[in-house]
Structure formats: structure tokens, C-alpha cells
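One chain comes next, on its own, written as C-alpha cells: the form predicted on its own.
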Amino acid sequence: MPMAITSTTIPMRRAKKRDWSWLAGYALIALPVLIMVALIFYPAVLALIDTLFVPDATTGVTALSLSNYQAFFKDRILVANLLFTFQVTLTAVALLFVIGYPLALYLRFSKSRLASVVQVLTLFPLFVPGVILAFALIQFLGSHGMLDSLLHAFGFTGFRTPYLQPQGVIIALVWESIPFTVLVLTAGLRQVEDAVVESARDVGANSWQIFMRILLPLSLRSAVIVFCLNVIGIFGAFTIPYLLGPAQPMMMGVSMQQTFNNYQDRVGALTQAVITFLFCAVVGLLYVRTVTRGRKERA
């Protein structure tokens, strides 16, 4: 007599589907990334390549070499040109953090209305394009501009004007970087709570005491952040630089578009922009890793 055949005696076999939902996150990064990797690695490599493997005068063999960097240290323009852009990029980024802070601390505690003039006022100049800054800076602190006129009207000579001259650069590169600089500071602010600094005042923390000791620490994340940024965007700035900057020294992205343009020397701009595309690198990877611990944190 045949046996009854239950679920018990042969375990059923139900297929198992395969869960291809992690497919979506790859498609949705998968446009942004080629076009980094087609807009920005690529030709970095290429670069990279072109200026260490240099062909022999005498044979026409291609091999390893340093030469190029070394022409570019030994030449005192150029390492005078990447002196100034450091030169340049610190004192920005260090005005930007002495006038970002404050405003960020105000607009974060401040509830009163002249409070939204002063942030209308302050993302003002995200909506102005770098060369109309640089045109409305000319009128305004060139040689017999608007404020010479108005310091010649009351009495006041001898004024020298910051255009063609370091000055005028960094006063354009702080204006362009106010608004980011305020809002993401004023963001890591935020995430501090009015109840830490109501504590703090009740044990009878000054104001002072309260920055240094709670509003600094819990900010530093957004701080870094803003000096990575800041440092990234000034160091590679062009437009700028090349409309209010000296003729000499020259921030390295106007050094790259002359050697490049005037002396039709390739492989030299293309050794001064890998040598610009490392320090950025370097201040990246720190950009990534700040950015990478404070999500692990969270989690």
C-alpha cells in the first residue's frame, strides 16, 4: 500500500528571489560618477602621465621622470606664483572664519527682525556671478572710483587703491565666500541645543566661556567642513583673481591659463595644475574623512 506523501516527509521547495532593490542606489550615483571620472579623473591622470613620463632629447625613449617638477621649483616666478596663492588662500579663509563666526553665533541666537536683514544681506552675494563682483569691485576701488571720489569730497588723500594688488583679491574672494561660510556655520550651530547653553548660563558660564567650551567643540565638524570647501574653492580660483589680481605674483589658476596661452608651453601648465589638483586632493581627503566619521557617529 502506498505511503501518503505530506509536507512533512518531503519538505517543499519554494524558490527564493533574489532582492535586486540594491541596484537602484547604484543607478541613481551611476551618471554623477562617470561624469566625475570622465570630467575630473580622467584628465587627471592624463595630466599625471604627460608630465612624469618625459621622452628623451637624445633617443626619443619615454621614461620616468621628475624633470618637470623639478623645473617648476627651480623657476622662482612659478614658486613665487604658488607662495601667493597659499598666501592668498590662508588669509581669506582665516578673514572668512573672523567675520563668518560672529555672524553665524548672531543669526543662530538672534530673534529679532533686523536678524532676517542681516541674512538677506549675507546670502546677497551668493546671487552675484564672480565677474560682475569683480567689475562692480573695479568701479568701486579703482583709481578714481566711487570711494576715492567720496574721500577726496571730504577731505581725505592719499588713498591707495587695493585693485591690481593683493588687497582687491582677497576682499572679492571673502565677499564670494561669505554666504556658504554663514550657512553652514550657522547650521553646525543650530544642532546645539538652547537647552546646553541654558545650563551652561545657570552654572554661570560666561559668554566667552560658553563658545570656547560648548559652541566651538559641537561646531567643529561644520567648521572643518567650511575651511576644506573654502580652501578648495580659493586656491583653484580663476575669474577673480585674473580680473583684480597683480600681474605678478599670480594665484595658480591665472599662472596655469598664461603659461598655457602666452608661452604655449603645455606640459607646464599641465605640471602646475597636478601640483594645484594634490593640495586640493590632500584637503579633500580630509573634507571626506570629516564628513565620513560625523555619519558614522550618527549611526
The other form holds:
Amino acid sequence: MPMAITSTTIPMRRAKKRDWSWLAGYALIALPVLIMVALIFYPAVLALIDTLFVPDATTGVTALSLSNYQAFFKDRILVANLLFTFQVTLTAVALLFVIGYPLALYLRFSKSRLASVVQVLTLFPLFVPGVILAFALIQFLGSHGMLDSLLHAFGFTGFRTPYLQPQGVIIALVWESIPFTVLVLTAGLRQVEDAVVESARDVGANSWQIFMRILLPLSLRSAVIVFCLNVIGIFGAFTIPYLLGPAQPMMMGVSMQQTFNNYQDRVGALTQAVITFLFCAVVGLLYVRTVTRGRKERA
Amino acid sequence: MSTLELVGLTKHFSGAKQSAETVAVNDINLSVGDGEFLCILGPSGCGKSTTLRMIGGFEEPTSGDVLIDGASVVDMPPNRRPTAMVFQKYTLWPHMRVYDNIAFGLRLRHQDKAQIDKEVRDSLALVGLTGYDRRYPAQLSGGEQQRVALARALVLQPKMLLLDEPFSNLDALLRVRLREELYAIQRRIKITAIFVTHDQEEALSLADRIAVMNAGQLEQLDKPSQIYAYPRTLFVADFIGVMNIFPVQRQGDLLHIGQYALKAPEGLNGESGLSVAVRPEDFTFSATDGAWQGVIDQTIDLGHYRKVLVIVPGLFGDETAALAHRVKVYMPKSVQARAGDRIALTPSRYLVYSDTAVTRTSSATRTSSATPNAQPIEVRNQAVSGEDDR
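Swap state to the form predicted in complex with its partner chain from the form predicted on its own:
Following is the full complex, with the preceding chain placed first.
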């Protein structure tokens, strides 16, 4: 039959050139990878080695041992610090979702002019350094602070300041993380087309059903990203818990600093750092999986 | 029984500035009968989608009313209206399987499981997708997705089906096939349907009646054959099918186009702002007195007939204008025609428009009842016979 078809199937011979373009990608990430290895992985490995190889008290010979970790988990104060850190982190992240989703939904769907004002206000904490925030909150929420005086003026007494309480840390950490939370959630919600929402409304779904059955599942990836990065950020927070938090229990960041500076216990601080790092690494893994799965689905 | 009535339906959108208000839909009045298929046709930005979205409840009218079965629905949100909408694209919920997409609305109505199962399978069968229930939207082609969207709308047994350019993202062949399927389904279940499109072929082949919209106004509401034969305004004449439109000067009972003249119809009022519109198939080719003398510039073979573009210098006075406004003519293939051939054209049927029937910019300047020739006047040229089958 058709000659033309058979003739086009003959492969064209082309001068093969070596393709070096794959190198460009590696060259681009080389510097960040080097910095990461030098500043994060290398010290992390050193810390791990330092905490796992313990010199024998009598002979002085170092050997592989979990004794540093056993010591950590036997110390009631340190375990309380770890649990406290979990508690603060989970409460703050839960609050961030409770505050962040309504704001993100408003910014995604509102057509009013007020939305741009809300957007600016939401992003405002991004431009306030943590130290400034901490002192502002002390001024505002501290005992005999502005809020206390204001309440007094209206006859309310018995205000108990959250300063130096877990609540104070949580308020400040939530305030600090709202911009990021709302930005990422809004971006996720913006990927849901209007017609997707309208067709759900059309078949009879009310606003709550649309949120639970359509918007939440479709913005789940953003929610996981928000969860992971907030957990990692808050779990390892230092400035705010240091300035606003209670003396006991304290968050891991403060605990490490104290162990290192006040007790001069370098290995003890390292052990706490490794435990913090391991927990964050697990959450980080969840983040990486979510992001790479998203890439694959889009490809 | 499901009828639709739009009463003075108007929508203004506020612009960036307070003063900048655009009128998207201006005073639309129409009624749609039970089981009727109405197409709203118009160019993009004419307000047709906005009109449909006001029927579905996705836009709030600035004024006017929407009545379904005689009851106003204008205060109801979309989830409480007895309408179901098929959107242009991205309509399926990507995280749900086909089955769950269709069952979603039924589950919201707390129907029992067996009933839901039966209805989902029935509606999948109706759109020819039996066996597709386990798939995700991403595993379907564009045409299949729109069929699922149709099934999802129909499964709720709405009183009225609203379709917003549902096939415009599909390729031409698939578009035609889905159009035919939709037509068959609509006839079978006898649902009242409102279909928005910018594709006149789609409208002409689907609709019982077509509402032609332009710049927020309803230009004409009629059967497809009437719209083609008697376009009420110059806009409709130009928009539907192919039309030659010539501005004319009136002198007594003659309408002058360049050096040629046509008879002015009886009852034609007004001297200026008149236009004559001639369909390409409404020409005869005998060299009678007063026939337009031209030269064939291009012939295009369109299968069962031939489209011929003719340069008629006498119509415009100069060659360049004639080249820019070539006369479009359909010829039977039995007539010999090649580029360069001389040809004589006589319009056997034409419509005369006065510009009051044409340039309607807002309702304030629309005084159609008071001005002459609100309707075009049809002329069948008596000098030429044999074309009177219309």
C-alpha cells in the first residue's frame, strides 16, 4: 500500500551531540547543597557522634552508648520540657488553623474592598521582629499593662496576665505565624476554581458542606505544608519562649540554651538538640513527601 | 410543567471607580415554555452568561425578576433553586470518583443508599458512561467529563437545565457529537433547557428558539429559521450566517448603492441611514438590466456548493473599496465560475434596515414604536423569478 508511510518510518540519521544540559541543574543547586552540608548536616552528624560515643568514667575509652539519651528521659524536668514543647506546638498550630482558614477563605472569596485591608493587616506581623513583638506583648498584656489598665477603667478586676505563662508564648507564636499560614492557605484555596465551588452550591451544598467536602480536601496539600512548617518553626522557637515563657517548664530551645550556658553541659545540650532535630526531621519528611507528590500529580 | 420568565432582568457591574458602572444585562424580558430548548446566542461579553447565572442564582440581578413556574426565585440561593447548571469547564470535583461526583447532591438530600445507587447508574447510562463510576475526573477525556457533569446535573431531576457553553472547550467533532447527544437526552426527558453559546451553528441546530443578545440587550427572540430569514436588526443580520450589507442612499423609490439602484420597498420611511442586506444565496446570475457587473476574485469549494467572492467596483466607486468589500455569493456547482471571470449579479431578495432598528445603545434612546421601520422590510425582486420558495 502506501509507500509514503513506509518511507517516513526510516529513522533520520543525525549527528549526535553530547548533551550536557543536565549539568546545569546540578550546577544551580551545588552552592545551596554545599552550604547545607557544611552548616547543617556536618554539625548534625558531629552532634550525633558526640552524644552516642561516651567515654567510660574509669578507663576513659569511648564506646557506643545510649546513656546520654537514657539520662535525658530519666530527668523529669527535661521530659516535662519536651512534653511542654509538644503541648505548646500542637495548641499553637491548632489555633493557627482555626484562625487561618476563615481568614484565607475570606481573602479567597471576598470581592469587597475591605479584603485588601484585611490582607495588609494579616501580613503585618511579617514585618515585626520577634523581639519587638515580645516586648510589645509585655507592654500590652503584662500585669499593669495596657489591657489590665483598660479593664480596670471599666471595673474589671482579676485580670491574670499571660506573661510568663504558657498562654503568653502561644499568643505570640500564633501572632507571628499567621501571615505565613494565611498566605499558604489562600494560595491553596485560589487553586480551586470558582466553577468547582459553584457547582457544589448548585447541587445543594451549603457553605459548611462546601468547606468540609470540597474546599478542605482540595486545599489539603497547603494545609499539610502549613502544618509541617509551623510545627518545625514553633517546636524549635527560642526568642519568644525565652522572653515570654514560664521559667518551668520551658520549651526545648530555651532548655538547650540553659543547659549549654548555665550548666556548661555541652553534651547534654547536644542530646536535646538531636532529639528536637529528629522530631522535626520526621515532620520534614512528611513535608517533602507532600510537596513531591504534588509535583508528580501536576506533571 | 416548568416554565421560565424573565421580567426586566438587569445587571450592572460596578467598576473600579464608583462612577464606572457597566451595564452587563439591560432589561431582558422573555418567557420559555415547558420542555422548550432556548439558546442564548451572542458574541463574548454580550451578557448571555450573566443572564444565565442570574437564572441559576450565581449573580444577583440589579433589578427585575426571574420566575420559575410563575414563582419568583430571585431571593433564593443556587442551592435552593430548582435549576441545575453545567459549567464551561473545571466542573467535576477532582478528588471524587465519577460515582461520588454524581451521588454528592443525592447524599446531601439524605436519600437512602440503594436509591442513590440506582439513580447514579441510571444517569450514567443516560449519558452513555456505564462502567465509568470508579474513575477519577483526571482519568476522563474532556468530553467524558462534560457528560459526567451533565449526569450530575440531571440526577437531581431539576425543573430546568442551564448550560453555560458546556462544549466550547472540546474539539469540533466531539462538540457536534455531544451536541446531538444532548439534544436527544433533552427530547427524551422533556426538560426545559437554557443553553448559552457564542456558536451560531450550535444554536441553530439545538434550539427551539434563539435569543440573540448584543451589548446586554435582547436583539431578537425567534425560531432559528425566522432568525435566519428575517434578522430583526443589522446586528443579527451580520451575526447570524453570512450577509452582505451595503449602506444605501434613498432617492424617491430607489435605493442607490454606488452606480446601481434597488427598488425601495413600499412603506419605507426615512431618507438616510438606510442599509440593504443580501444573503449570499439570494443572487441570480443573468445579465439583466441593472445587474451588478463584477469580476470573480476567488472561488472556495465548500462541498455541495461554491462560495464566490466578487469585486464589484460600481458599488463603491473605487477599486480599493470594492476589494475590501468583496460581495459574498453562493453558487450552485453546475454554474461555471473561475477567478477572473466576469459575472453579473442581481439580488433576488433583500432586507432594508433603517438605522433606528440597528443602533440601539441604551433603552433611553430606544423609541422603536415611534420611529419608522423598526423592523426591516423584505423585498423580493419581481424581475427575477424562480427564487420564491422561501
